[in-house]
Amino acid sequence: MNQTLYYGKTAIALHWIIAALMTVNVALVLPIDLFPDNWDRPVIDTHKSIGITVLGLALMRLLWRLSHPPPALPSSYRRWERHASHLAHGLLYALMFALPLSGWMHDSAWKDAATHPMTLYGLIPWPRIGWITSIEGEHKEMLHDLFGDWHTTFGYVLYVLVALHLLGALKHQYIDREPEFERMGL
């Protein structure tokens, strides 16, 4: 385990960029019913582009983490806090992959996918998942609904975990007087 007190610049940058992109993605789709109808497609296309970007950055972050161990948790953390921290971080990593992958799967099962090519930020053609797009009829619709449900559920799990993550950081910073914010470059 790394005995330094702070995360490195690369880990900090990836953390905050992914957090910002995921926040933007939530902010884009939650109020979508309030937007004019002609905004739906551009908003959803931007949401997909950001999701694929998060997937790529999450892969970079995971590879970085595997080759650069995080700093040790402060010795003042109780045993249950250490376990909770590891569990929460593991689940957050899983969600960084599960959310964009389930969204990509949901989009690949969309009945109109063939007539609406996917491009990243309107510039780079992006493939759909071939085995999903090749499914026909009702099975494809069923998968579209299933993957959409997964994507939504993962989103709600993310909201809860982010809230717990923030509350834990605030507790350690202000109640326990540990330099939590400094560890993450704040």
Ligand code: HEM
Given for the second form:
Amino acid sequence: MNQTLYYGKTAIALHWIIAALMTVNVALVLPIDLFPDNWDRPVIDTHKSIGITVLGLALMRLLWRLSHPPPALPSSYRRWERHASHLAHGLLYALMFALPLSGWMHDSAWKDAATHPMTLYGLIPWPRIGWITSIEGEHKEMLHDLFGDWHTTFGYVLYVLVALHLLGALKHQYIDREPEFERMGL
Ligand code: HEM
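Show the form predicted in complex with this ligand, please, because up to now only the form predicted alone has appeared in this conversation.
Now the complete complex, all chains and molecules, led by this one.
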């Protein structure tokens, strides 16, 4: 169970594993144009595998959170800070799902999906989303672009929210002098 002031071990582990995997996933794909061309496939395949792993962990994290209420916010938080932190945390939860799902949808609408089956880490066969792969022709191309745009946009929202999340944590730790980092196991 989460104790009164600090998150429990499982919540802390899930927070840091997901944060690390999402960071690696962004760091892998953003500089892709700088890598040699023959790196594209292995890099994107690894990106997809990590993304699906995040989706599974996000599901576990949501279920854990619903069954293990988080510790209360310190009483020094002002009203607007409570609202802002709940909003930011809610949106970060939504992004843990929206990013992998939009990526999976984008990939399922890829015209070459049939000739490039998806495997997790080159080991475990993984399905595409059936109703998307079964769409034909131009319509599929349009959806591929649309889902790709969603995926990119969710990425931008993530950068902004993570920046705010970090600034908030730094403020509470160093300006308000609350044991903010300790709440998350640091
Ligand atoms: C933690 C989950 C994920 C994160 C944080 C993430 C993040 C990103 C970001 C930031 C980009 C670059 C977008 C741009 O600037 O245009 C990208 C591209 C892409 N992602 Fe994801 N993604 C995730 C999961 C997935 C999943 C699960 C799949 C597919 C199953 C996927 C497939 C792709 C593909 C195909 C691209 C385009 C790569 C290219 O051709 O340049 N992503 N992703």
